[in-house]
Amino acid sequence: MGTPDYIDRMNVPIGSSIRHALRVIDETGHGCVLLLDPETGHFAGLITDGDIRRALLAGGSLDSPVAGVPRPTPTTGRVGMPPEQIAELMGERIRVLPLLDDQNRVTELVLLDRRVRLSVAAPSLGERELEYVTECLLTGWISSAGKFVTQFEDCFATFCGTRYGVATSSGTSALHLSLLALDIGPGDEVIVPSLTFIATANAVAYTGAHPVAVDSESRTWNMDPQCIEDAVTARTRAIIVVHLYGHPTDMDPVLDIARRHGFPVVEDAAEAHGATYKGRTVGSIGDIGAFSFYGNKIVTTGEGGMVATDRSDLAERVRLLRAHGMAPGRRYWHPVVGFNYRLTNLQAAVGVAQMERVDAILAAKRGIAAAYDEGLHDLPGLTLPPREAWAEPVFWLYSILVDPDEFGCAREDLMARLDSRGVETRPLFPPIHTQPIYRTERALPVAERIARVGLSLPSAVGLGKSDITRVVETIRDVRHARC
């Protein structure tokens, strides 16, 4: 019997470079490679991505021989070993156990798969991210100065179709700075959707202004333009739209309201990198856009954010405020109270690498959505994610609504069944107006209903077809059993 194909793909000749080993790790997805003596075919060792990372931090290069990477003596087993002995060898530190035959060749692997439980979201990181971060560490450029910050700002602005991009420490700080640049402050009101993550409202509160939450409309789950009109008062100074879960808000009616009343429009595009509205990329449509690069976002830097705008006055104001309010060209001179909202060069390095393959990431997101659509479209009681003709959504998270009567059980029951089979889900955001710090007695029925019955399914870029099939089949089983 020959060696399984997946083991052949994990084999790396002992004379190979670290660069080649990383490429194999990225392609096979098991977090390690098997070193092979090319003359004898014998197993010569096992190297993990962690071993390589430590070697690079110690001064190694991507072109260094992989055989020189320091590593512990591998734990191995033998073909035919009883399962209980294998179980004794496996554990938190031993996740890959090569099984060797009498000729010291790997004929099988026992894997403690970290993805036995499917997560809702996970970052997609590869060789280039490691290369750029390593460059920062080796050169010492690890704080907020460095070439990667400017590169990231420029490439993300181009991606959005705006003249300016200003990197920040988080999506929340990007929102906060956007509002400050628009002179939002105490006594003002800012209209926000109630169905959103709480950071949207918090950024308003940071300025001293008051967030006014409005209801959603059923088609896109985003804010209802008619509700915006009804919420306008003499103190209203701005509107924040949120492109929820990656589907754009219907911007034309929002912009029409803003023009008639003289309000600026801020786009919270934290969940919608690359989504388009009538051919325009979100974040470039209003006066200013804010993005998040948290670890679960489509493009990630771990933590981080970006302000995108065509207006030079807003970009200059954001740059001033994000760096302690220090005057350009005059060190330690502060004409305004500012903030430490800068992105580090280390984080920006990850961002630049992410942007080099953003098209592939977005294509993977849309492919995941298409696979879910195919598997779930005919199930009664499920509402699949919005997809309007004028929009190109990006499906940050694949989210569905569960009608308990028609589907046969409540959202919580479905989530529990999925959890019992190793599938993580998350409820949709509780509406802002129901949160303790912003609670109002005013009913916003559409947002409340969507939040009550909605959940997000595993949506990580690394999901394979078999993973999606597993989720779909579990949901279909639950529906069939009628709970």
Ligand SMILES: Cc1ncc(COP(=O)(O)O)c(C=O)c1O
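Values in this document were obtained by computation on a predicted structure and should not be read as measured data. Here the rigid core means the biggest group of C-alpha atoms that line up within 1.5 Å when the two forms are laid on top of each other. Residue numbers count along the first chain shown, from 1. What changes on going to the form predicted together with this ligand:
The rigid-core alignment places the CA of residue 438 less than 2 Å apart between these two forms. The two forms, fitted on the rigid core, differ between these two forms by 2 Å or more at the CA of residue 77.
Once both forms are overlaid on the rigid core, the distance between the two CA positions of residue 471 between these two forms is under 2 angstroms.
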Second form
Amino acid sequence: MGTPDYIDRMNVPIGSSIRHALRVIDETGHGCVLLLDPETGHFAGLITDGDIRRALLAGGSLDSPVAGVPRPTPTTGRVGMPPEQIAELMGERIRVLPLLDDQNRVTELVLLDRRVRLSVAAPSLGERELEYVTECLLTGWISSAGKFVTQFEDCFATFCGTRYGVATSSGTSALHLSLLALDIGPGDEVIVPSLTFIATANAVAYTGAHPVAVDSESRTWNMDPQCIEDAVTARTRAIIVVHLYGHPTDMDPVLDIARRHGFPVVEDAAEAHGATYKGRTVGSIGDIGAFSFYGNKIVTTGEGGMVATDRSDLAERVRLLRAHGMAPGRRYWHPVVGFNYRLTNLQAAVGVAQMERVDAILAAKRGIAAAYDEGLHDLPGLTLPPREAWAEPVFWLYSILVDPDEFGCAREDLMARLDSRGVETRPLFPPIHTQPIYRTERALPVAERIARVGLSLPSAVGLGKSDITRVVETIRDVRHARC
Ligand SMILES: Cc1ncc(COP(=O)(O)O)c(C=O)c1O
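Now show me the form predicted together with this ligand; what you just gave was the form predicted on its own.
What follows is the whole complex; the chain from before opens it.
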């Protein structure tokens, strides 16, 4: 494994002058240099700008050898050391910890400022969320009755461009109720993309129907219309499209197949709030759309979901089923077996506050994506997220594919290197047809490949430009060192 560029730049040979060491500190900006024995390549010590300042005040000159600067014995760690041990070694005092390999060479450097972990999708919560939740607490409206639930439903429906919005306890319950409202049940088949989060298929299984997983197209990573057509049988009753990682599915071919066969289309828009397909907001294009407001989603309520639809029959059915199947206008009277899938007023209060700044949230997501695009576009072996001319994606999680041969490093190694520098990542979802509960022998090569080489980078709305630069630099260093 080669040494990352930024470590090479911090090395100064033992025979260098203090002047040279100060220049290196000035250029690299980490407040120290690494002394290098030029003959062996071994680490020979760490000198901070403070050590040099004290040496100069004690009468040293800029031309004195840097090796003569008095300094404490450096604290070092070993490559591959677990993060807790690193944290213990560094304590509050150590700002830079060199990690040495078996040959006493520095191959990693843990910097205190880099120990602040960059999260894949931490929620962005502000004053308004606090204010509205406090209102719920002060007024006692904490369960699923309360003004914020209807406000949230109304503003979310407006945002999607649908006539109805029905809030639910999660994205999964929104999907489950959507399928039940469409009368999907035992013996039916529902076509789903294999490359998705497990909940898409589970919602089908809850109804007693069978999820039929199909392959993706490599351009968008979303389900391939030709594969949908091939998967249709006499039992097929519906299609669920997923707008994966915030990029819309190419809806026209899907709608065309659905129309020809008379199938309804459910949009799983859990990851794509505000994305548009040919100018239409996702979730409003098929018969019914389901959204998630889980803590890592673009709009969050902690846990929560929403059904969006123009069809009054479906909206009514979802409302009935979400609240114990209790007949409207007749308390404790239950014509159908329903569920308790309600969203609380507390959660909706967070949702209303989030929706007040949804444009800023989406702009931040797109800004993050643009910064990654700029920093990574020229790196051989990386495929950046899909971006079709007919779509306005929202980059829920900025996800890339790593070609191990061309990039010079496998996805797992890149993730490990990012992790060691405090950068959280996630692998892409393992395809449904490879999961223990839905395993089939059929190969779905496109979904399998994308899942094998894909990872999501930190995409939280709160990330700054310097955070993105840190991720980009780490990836560039890894590419340079070729693992
Ligand atoms: C594509 C997809 N569908 C469904 C869900 C389920 O949403 P929830 O976790 O809110 O139940 C998620 C995310 O969690 C998702 O990513």
